[in-house]
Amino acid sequence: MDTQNRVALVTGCGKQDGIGAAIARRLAGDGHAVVVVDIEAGGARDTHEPDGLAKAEWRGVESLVEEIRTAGGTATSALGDISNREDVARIMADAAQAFGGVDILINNAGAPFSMGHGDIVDVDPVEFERVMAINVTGTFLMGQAVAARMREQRWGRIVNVASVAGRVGSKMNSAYSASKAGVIALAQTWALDLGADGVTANAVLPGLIHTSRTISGMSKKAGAPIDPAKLSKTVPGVPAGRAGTPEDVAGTVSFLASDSAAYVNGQSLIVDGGSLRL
């Protein structure tokens, strides 16, 4: 992949086994300088999240930066709430101070699955609004913060990590599904706003991906802990025969962030092992 000393900012990187961390590792391996971001160093803990998935020495984004640097890459970290305009401005200022600015934005941060989860009659409207604030408003604020620079330099890549739930819905997940549909729509709209300026905006729609958050969400729905080992075995309804890995998503993001994807714009790339065939 051509990099030309580009700078990638990835949100939602605090979980050791998360999609954000996998994306940051992959983009650093591609040669980009990477800014890894989360609301707190280890990411927001979800209800029913199993213990012991991260190593005891894992310190969230700090450990991720050290890992990338040890592997020969370039990285720094920043903390902040993407739904807060002041935090977004500070995150961007940190990125500019470290590397000059952001050329590639990966909007991966999202509200915990358990927030706003439940049947329509049981969902707390306050939690619904918080999910929308993080997933939709936060994604918008981050995109808005990088758009002017990308337009001026006539090159940029924005990738919004959405979900198949944003395309087909998800039972007892009004807030999550609606917010992910919004994330997809933002990418489509930005493709129209910025496409003539050499900037692409796309969405990646993961399906069943083996992460602590996925296990937490499945446990919440089941009302009992889910055995993580089961996701590595045959999964009914997934033609690939297994749950996806964060690295599966990272590979797709790597392509969309590259020069090779210059003519891919406003698209929703589904990464689900063939479960949803559109």
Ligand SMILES: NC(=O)c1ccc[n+]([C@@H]2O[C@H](COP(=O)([O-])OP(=O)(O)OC[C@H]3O[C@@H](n4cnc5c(N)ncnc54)[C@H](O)[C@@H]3O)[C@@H](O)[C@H]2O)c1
The other form holds:
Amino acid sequence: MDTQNRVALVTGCGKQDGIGAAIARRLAGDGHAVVVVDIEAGGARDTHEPDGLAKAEWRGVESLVEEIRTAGGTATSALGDISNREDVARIMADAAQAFGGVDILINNAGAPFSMGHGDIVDVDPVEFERVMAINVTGTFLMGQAVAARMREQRWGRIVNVASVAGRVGSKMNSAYSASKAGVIALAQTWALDLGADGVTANAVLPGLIHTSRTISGMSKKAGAPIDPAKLSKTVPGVPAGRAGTPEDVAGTVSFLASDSAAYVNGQSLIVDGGSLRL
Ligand SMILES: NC(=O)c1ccc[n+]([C@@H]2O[C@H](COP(=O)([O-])OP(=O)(O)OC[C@H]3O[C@@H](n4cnc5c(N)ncnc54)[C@H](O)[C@@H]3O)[C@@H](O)[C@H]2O)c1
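Please supply the coordinates for the form predicted in complex with the named molecule, as a counterpart to the form predicted on its own shown previously.
Every component of the complex follows; first up is the chain already shown.
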């Protein structure tokens, strides 16, 4: 029987339709207390994000906490930039004050789609470095901040939300692909560093998931806002015949965060409706 009263911290939870919020809802439903984190309460807005994707009353992580509590769960929020060491220390202090400490870390936060996006000759090196700082350094700092406690209590779960782009590359996405390969490598390395201590570290690699991030990305590629409804229709090349949902990713994360996944370590689980089959 799985133990379900642990403390989970999930980064990148500010968007109503985001993967982070879905993971937080799922882990709270599994019985864990959750700490929902973002750099801004409502999530950092992408430059190509069309207006009106979140409901007017949505107040980001504050609304998410209310939603989870109303459903009978336990939650609190913390704001901060995961690429900043002081912010990471403050987020961890907030989590410790609220619930004692973090048993399950879900590194879901990611730089906005448009940051560093473009053909190799066009990418701004400053943006490239910022993507690496958020996705790789941020993931590292969060993992480092929880490792000692997890090791000491001889139980811990770390799940890094990477991307299929980190495994097979992604056109016009040098920064994103390189950073997500780094996120996968961090999970593999932590599996080795912490595996003997009852701690697992795995990566989840989503394919095309229906979130405002994807809508922003497709709008950027199309040069105009695209209709979100179109994304849900049949997607060429995806055997499942549809885009994935944030809940599809959350279900996989829930398994990796559980006692049932104790012997799954250092893995990269692809959640893409069957597109890659690696
Ligand atoms: N949507 C997809 O199709 C897809 C596919 C593969 C992987 N992913 C990955 O899944 C994760 C969630 O994606 P999403 O679609 O929900 O996108 P999203 O961009 O809406 O979510 C990312 C969240 O991270 C937050 N964030 C950004 N920088 C931060 C920082 N420095 N500190 C703290 N928080 C920060 C943002 O504010 C945002 O709320 C991302 O890591 C993304 O790369 C998404």
